[in-house]
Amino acid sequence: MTKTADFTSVCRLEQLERERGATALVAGHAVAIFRTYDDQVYALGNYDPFSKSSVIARGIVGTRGDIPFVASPVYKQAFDLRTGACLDDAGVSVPAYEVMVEDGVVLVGPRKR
């Protein structure tokens, strides 16, 4: 169970465009936040380990089967929005963070295990 006190308010849900990313600074980490077409909200680390640049929030959102992902805008590796795992290289991942929406406010919490 997660305590609300561990979460940081980043924006209102309606401020996030569907299928686009935005960045926020949460507990000293640049986090890429995504709202999918079905209003699910995800948060990943914004740093792309392949291009070694902070660009994940500018990636292309899509699905592979049932897996929502973002493709890095540089070399196009896809990262699972739920877990941060790279779908193209099982040995690579980016941090994934807990997210919740409360009273229309997006809150980003601790890094998932």
Given for the second form:
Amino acid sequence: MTKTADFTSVCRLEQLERERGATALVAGHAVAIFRTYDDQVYALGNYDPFSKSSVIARGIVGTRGDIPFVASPVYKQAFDLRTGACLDDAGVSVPAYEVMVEDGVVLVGPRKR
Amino acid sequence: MSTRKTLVVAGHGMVGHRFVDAAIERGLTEQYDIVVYGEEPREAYDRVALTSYYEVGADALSFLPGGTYEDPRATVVLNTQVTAIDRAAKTVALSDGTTKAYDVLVLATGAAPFVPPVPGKDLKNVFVYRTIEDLQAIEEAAKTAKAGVVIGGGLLGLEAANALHKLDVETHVVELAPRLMAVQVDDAGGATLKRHIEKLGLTVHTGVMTEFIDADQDGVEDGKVSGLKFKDVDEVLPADIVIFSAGIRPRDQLARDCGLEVAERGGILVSPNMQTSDESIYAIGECAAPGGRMYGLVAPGYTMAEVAVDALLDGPGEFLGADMSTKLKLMGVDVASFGDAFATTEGSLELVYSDAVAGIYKKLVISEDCTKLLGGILVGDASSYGILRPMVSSGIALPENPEDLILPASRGTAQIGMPDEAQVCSCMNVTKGEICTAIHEQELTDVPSIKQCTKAGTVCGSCTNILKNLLTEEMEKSGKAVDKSICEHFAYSRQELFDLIKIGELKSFDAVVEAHGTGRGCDICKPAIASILASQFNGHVLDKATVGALQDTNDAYLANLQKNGTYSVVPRIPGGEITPEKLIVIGEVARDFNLYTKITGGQRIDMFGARMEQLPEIWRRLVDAGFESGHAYGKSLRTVKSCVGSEWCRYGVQESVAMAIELELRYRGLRSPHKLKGGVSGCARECAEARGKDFGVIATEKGWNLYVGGNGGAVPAHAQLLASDLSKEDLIKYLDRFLMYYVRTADRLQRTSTWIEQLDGGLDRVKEIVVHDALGLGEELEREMSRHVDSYFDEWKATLEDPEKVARFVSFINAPGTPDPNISFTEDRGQIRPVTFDEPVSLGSSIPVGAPQ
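Now show me the form predicted together with its partner chain, since the one above was the form predicted alone.
Zooming out: every chain and molecule, the one shown earlier first.
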């Protein structure tokens, strides 16, 4: 495990399929990582508050207007990949994490504020 | 001493059957043993749909396939007639020479066709039109006949003429009255109807009297019909078949012989509770004459049956006359007549719309003060019948411009001015107001959801068009167009997308979105497009280049996601047949991976609780043992259920197991708009419950009956008969066409039942396309299906052979061996079940995490 300041490297960019998620273990938490069509990488908590199961990474990735989102595979609620906010239910969100790609390596950082 | 009593029913027709059904349902069999004697060689059948016998066969018309009621206290004896009644001894004499004692006797002997005393009526090839045997005889005679005549231009006569015409016999209809259907329609309506029928190639002779039926010159008495001579016409109309359909007469001879009172014009006199002049004897249906009047329709007969059961249970039911309104489709022509159709009410006024070119005639009879609708006649377009008839019975005030009710939609619609209280669906008693409220409050945007929500249109379906109009009207009112786009990314329906992808030969989501869409898709359009691509090109569902990123989680991991994030594993067990060896393998796999096992309703074994990273290992074991994917995760063919079939079952008439296996293997892997299930039963007992499936096959003595459009689910539907007595080849041909047409044209997540409902023309349209190949699509659909069949491969086996695909099945991309801490199990009844946490569980930082490779 490599750490650059508060960032943890989890995999190489090419290990991620475009428009699909993968799950990474970061500091004991399951984190869902997504690579979008335009090679942006996002990270959300993998825990779906609606179904109470660890599945967000397995959802379908797409866009709603200009918002990149993932639909939970269980009951299909949509979450904004950038913020973790649920697009279908205003008071609900999942954690969103800072991500960067350096030399082809994906690094997950602290939780976004 | 037994206190049970005996109830004898004479006659197993539609009404006799209804009586027994109601008696069982309402508990009359708690007191009575019921025995029904039917003189025909078969149990009760749908005589109203008699003409369709030529298309669907006798089995499909039967009300009691197998000939036994579920309640053993009610029995049916066929081929046996009640020949006499001894009221003093309370016994009936039977045609087999025995007698039977009764406590209560119910006469349901029906009616017989009336044959006027025309010379020549006993010649060979002169028929009546009443029983299946009559129809079989006509069918036989039609094989060598060129021309035929139906005497009688009423409802039944036109049915008979239609049947004869369909048997490829040049058909003439002869009616004594100056018009067709003289009881239901007026002169102008009759003339419109006549034009329609002549357009179909039949010849109609009205206002003519038959003088005699002519015979072959050589065989005077035994001779065959050769023609018909009209009074005051010189030449003889050549004919090889003559069918009498000039009305019916109640069969009341039994009652007359034993001294029961009969009505002046025939029919057994009964009180309002259906009792005859002997209080132990009841009469119901066409043989009865409540208040001195006989009713030649089945609906009043059914009411009488219910009333008689009620009376026997000491209930208050009474028969108070019947609504004689009729609506039917005769040879494709709508005909309806209701209320005071002939304007007999004093001072009543008539409003008429007639379009001779389009063949439409509509008449409304309204009250003198123009406020109430009293009755009407509709020929050629009876779509407003659903609104008009209830307006008569409920006495709703007429709109200001009553002509709007009969003008064609382009000039005004039937809905304009229709008050909210107006009943739109008379079967389920749903008003316009209730429908409009549902459209707004539930934000309904299509007819199936209106039906689901309000139950309107779910019985006879005749108001479906009104529902469609109301929907459009209401949506326009609120400024919305009826939108068929599947989601924000594609302004097309699934069917349109299917065609666009096919025509453009688009092979990936990227290509489709580039050509026809915007954005990057969503959970609605991506699986739909994945399914379309899979049905058309049948690639591997995990192929990255084509459909890999589109799949819903079930398809993406080739397993069904369950509530705690684990998956279920369902190997295919075609037709439910499995060897002991394979059963043992399933048991071993489930034991070794500690999976919960359950036998499903679809005759397979589900194994629950597999973690995603275990799936490849589990499937490797299963594939090695000869199992393949059961596609339980896909919108695709699931199972074809079967009974044990003729090899083992003492009732089976065909080998249902072999057929179910063949069909399941043929259609396995077919991706479709919704999941698909099939069933095959080896006899009419229907142990496979095939009519609850998207396609149901039921063996007959002569082959296979094919039913389509059934399903369980939130809105269960019974499959309907598509074709009967098929050979295996035809069965597969029709199924290929049916399934492929559904795959091509249905909406996303639309089941076969709702798809059929939404097609213009419904099941008839499906028949035209699948059976009669009306669009000439048959071969193309078959070709597409055979391409699917030829290109099938087991996607689990293929996945295991491809390391890149297997690589997806890891718990954590940086810690592939670490199980997800959110998944844990407890035990119930000796097996695992999921524990769900309220909060995610945090793992300690002591767990090793792998570095990027």
